[in-house]
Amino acid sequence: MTTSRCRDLSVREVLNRVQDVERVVVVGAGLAGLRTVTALREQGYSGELILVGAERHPPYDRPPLSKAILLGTADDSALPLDPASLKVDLRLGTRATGLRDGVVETDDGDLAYDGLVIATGSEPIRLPGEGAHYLRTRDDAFALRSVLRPGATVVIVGAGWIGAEVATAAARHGARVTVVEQAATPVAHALPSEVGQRLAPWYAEAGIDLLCGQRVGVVRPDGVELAGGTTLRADVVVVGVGVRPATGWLDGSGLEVDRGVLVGADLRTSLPGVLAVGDAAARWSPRYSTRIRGEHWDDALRAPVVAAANALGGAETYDPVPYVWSEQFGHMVQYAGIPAAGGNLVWRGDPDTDSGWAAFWLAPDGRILSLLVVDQPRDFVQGRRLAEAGTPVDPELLRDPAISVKASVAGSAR
């Protein structure tokens, strides 16, 4: 199996590779973003490095804003960056608006590129009609937080990861919350029901309503309208129902793109010189031998070291299982793998009587497809890490609890 990897590379090699390369311009100011030019300089590329970003707050992480910051115990998620240390020339507050041939066309001007690294994220998937709070950026998060108080109704479209997430800091902030959710299940987008029926007691023990099989039609500043015609009234209205990519501004360019730009393993795009990252990509996966989009923190921290690598002219590839984590209802619920990875349901513990418990997915030979592990860490990591080498497990030593998860490897002794 291939996976992520990017070898030390000598004096020698880094020289020839960056000969050609004067100006390496990344769009995106994200976690993607950042970790692409602090690559590149832990690379040993030393020319000219441009990092642009639409927002005007420097770099920060995103899984905060629906979680501590959301919740009220953290006011910041700001990521370490010193431009100088790092001889970046940081453009906040700069929006990409187009790309033509070796230049990056933005709100304050051309930039001219020898190489480019697209890191633009993603945006949220908007519903019909005005009013409903979207989280995406540090600011949603703030705006949101100013109106989740005690006695507030609040509506929710979308049980998925981060709708969840949502809801728990809404209760805990004393409000009353109704998740509307079109699926018959939550994180339908991930699980097959009967893995996901599993999260929805949760709701009801926070004092949540669940409404599933609900499609909602249009949302207003003072509730929603279903598609049957009911209206839910709220005091506030939040939307999560996904996110796709943010590469309009790539219209007309060229480049290929569909839900995403479309990238290898290598993470290079259909133009020279130009690769993508993050939520913005596409990428090809020889594992599965399909196209992901990985839409998640994780991938917005590994990738970009491979992507560096192959801006200077190298043949890494990126290969991983993808990974997502959720913190709600006072639950770590750790997934990896993709959707719809089919293959043989193993349970792991018991999700009615157990604290803890997993679910596996085993290929006919048994390897491990995909895994959702819930408040059991140590199982996760040793599962996921099964997963990422492709190692068969033995399905009746998996399922029992007692037995670590990697003495569960087919053949080992007990």
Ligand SMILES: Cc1cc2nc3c(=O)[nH]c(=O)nc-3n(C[C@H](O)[C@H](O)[C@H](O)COP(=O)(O)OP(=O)(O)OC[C@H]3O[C@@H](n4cnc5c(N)ncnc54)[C@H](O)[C@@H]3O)c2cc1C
Given for the second form:
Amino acid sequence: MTTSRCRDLSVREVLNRVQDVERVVVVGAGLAGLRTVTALREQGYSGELILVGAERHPPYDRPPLSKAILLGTADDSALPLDPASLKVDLRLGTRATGLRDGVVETDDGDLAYDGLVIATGSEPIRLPGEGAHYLRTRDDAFALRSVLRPGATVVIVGAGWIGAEVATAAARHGARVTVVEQAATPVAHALPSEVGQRLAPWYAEAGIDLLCGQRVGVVRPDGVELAGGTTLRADVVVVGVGVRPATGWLDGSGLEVDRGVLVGADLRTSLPGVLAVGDAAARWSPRYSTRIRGEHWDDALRAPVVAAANALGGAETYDPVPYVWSEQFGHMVQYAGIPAAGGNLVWRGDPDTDSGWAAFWLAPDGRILSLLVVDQPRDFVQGRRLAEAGTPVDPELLRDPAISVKASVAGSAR
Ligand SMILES: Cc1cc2nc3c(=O)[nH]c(=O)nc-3n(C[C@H](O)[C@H](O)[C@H](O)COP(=O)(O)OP(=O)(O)OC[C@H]3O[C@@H](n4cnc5c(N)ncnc54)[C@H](O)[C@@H]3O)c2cc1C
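Now that we've seen the form predicted on its own, could you pull up the form predicted together with the ligand?
Once more the chain from above appears, this time first in line as the rest of the complex follows.
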């Protein structure tokens, strides 16, 4: 388990803690917000519970937006929520606009709280200019899907996780696709170039032009202007250059915010009774001795269980190895760890010849700091488990695909 729950609370303990909290407000009705209200009820909270969401849609999952929904193989990614049975007061289409002592201000009036969980997620970083598509919401996905037509010229800015998935979908729709990336290789924010370059051939194989080392200065409805002055014409422009936490509404609240609401490993903020989870949070990680910004689905799924416990007076910590996956060009790509962790690179399998392969980064003592695994889900599960546990592996065993990842534990008999 990556979530360290100190011990199970007795029913009496839970009740003692819960009676101090009469109204919990959760702001942000995405995965993290929904998981928070669910976890609060599962952990015995019976007081008033309000979930505030700016979008008019009930909570839904975002990963399918750039996959099945953009591909046209699904039309919905709603998350299961029955407000009546969960006894949650769901306020959709309501935006939090400010926070002052014990009160969330919204565009529909003030909400006093005893406990507050911030789960407002993130929003796309925008480029100068107009007319580009950004992909964050369900509405964005349907707007983009409607213009991905055979023969359409599509320019995608950014060859990160999202850019690659949009490129995959656009090519499958028969569009003529160019991806412009300012770094030298794809997914450069997470992968060093010697590994990122192994993803580049997938673009050409899908019939996509990948232009690396090119910065887009301005986007327009009919194309993009590169920093050098060249214009690339397009029927559709899509920008996927990263996200920033949606925390503008907290300006002036006194909360410490630095590219995310600053929280400890207990997910508590600098204000009493206020916690933050998911993409909106920047949590301190004792494991890495650094601050980690969410941005991944797994965080939004799991951190709320700890946040709910601590909102009710618990003392739990959340400090997993971060995990993200991406489905691009017919490949399942899974990454765990943090890019800044460094380490010695160990290849498992050969990206040039093997259908599945992996790159591991090991600490000098053999612990797995990060791993990238392509089309080998079992290797990923085993590697992630070893990384979580901090178990040292033997690099010579690890690089041999004939030996299972779990059998590469240093000193283990095979
Ligand atoms: C297209 C797409 C594909 C993705 N694919 C993957 C993937 O394959 N793998 C992976 O690991 N991760 C993926 N992610 C990332 C993952 O979806 C996010 O990390 C996750 O959704 C974060 O959940 P969240 O609840 O913290 O934030 P969000 O999902 O952003 O939800 C936050 C909600 O809060 C609302 N809100 C914001 N401000 C306010 C306010 N002031 N008042 C009220 N409500 C507000 C927003 O409207 C939003 O509905 C993808 C993201 C996108 C956009």
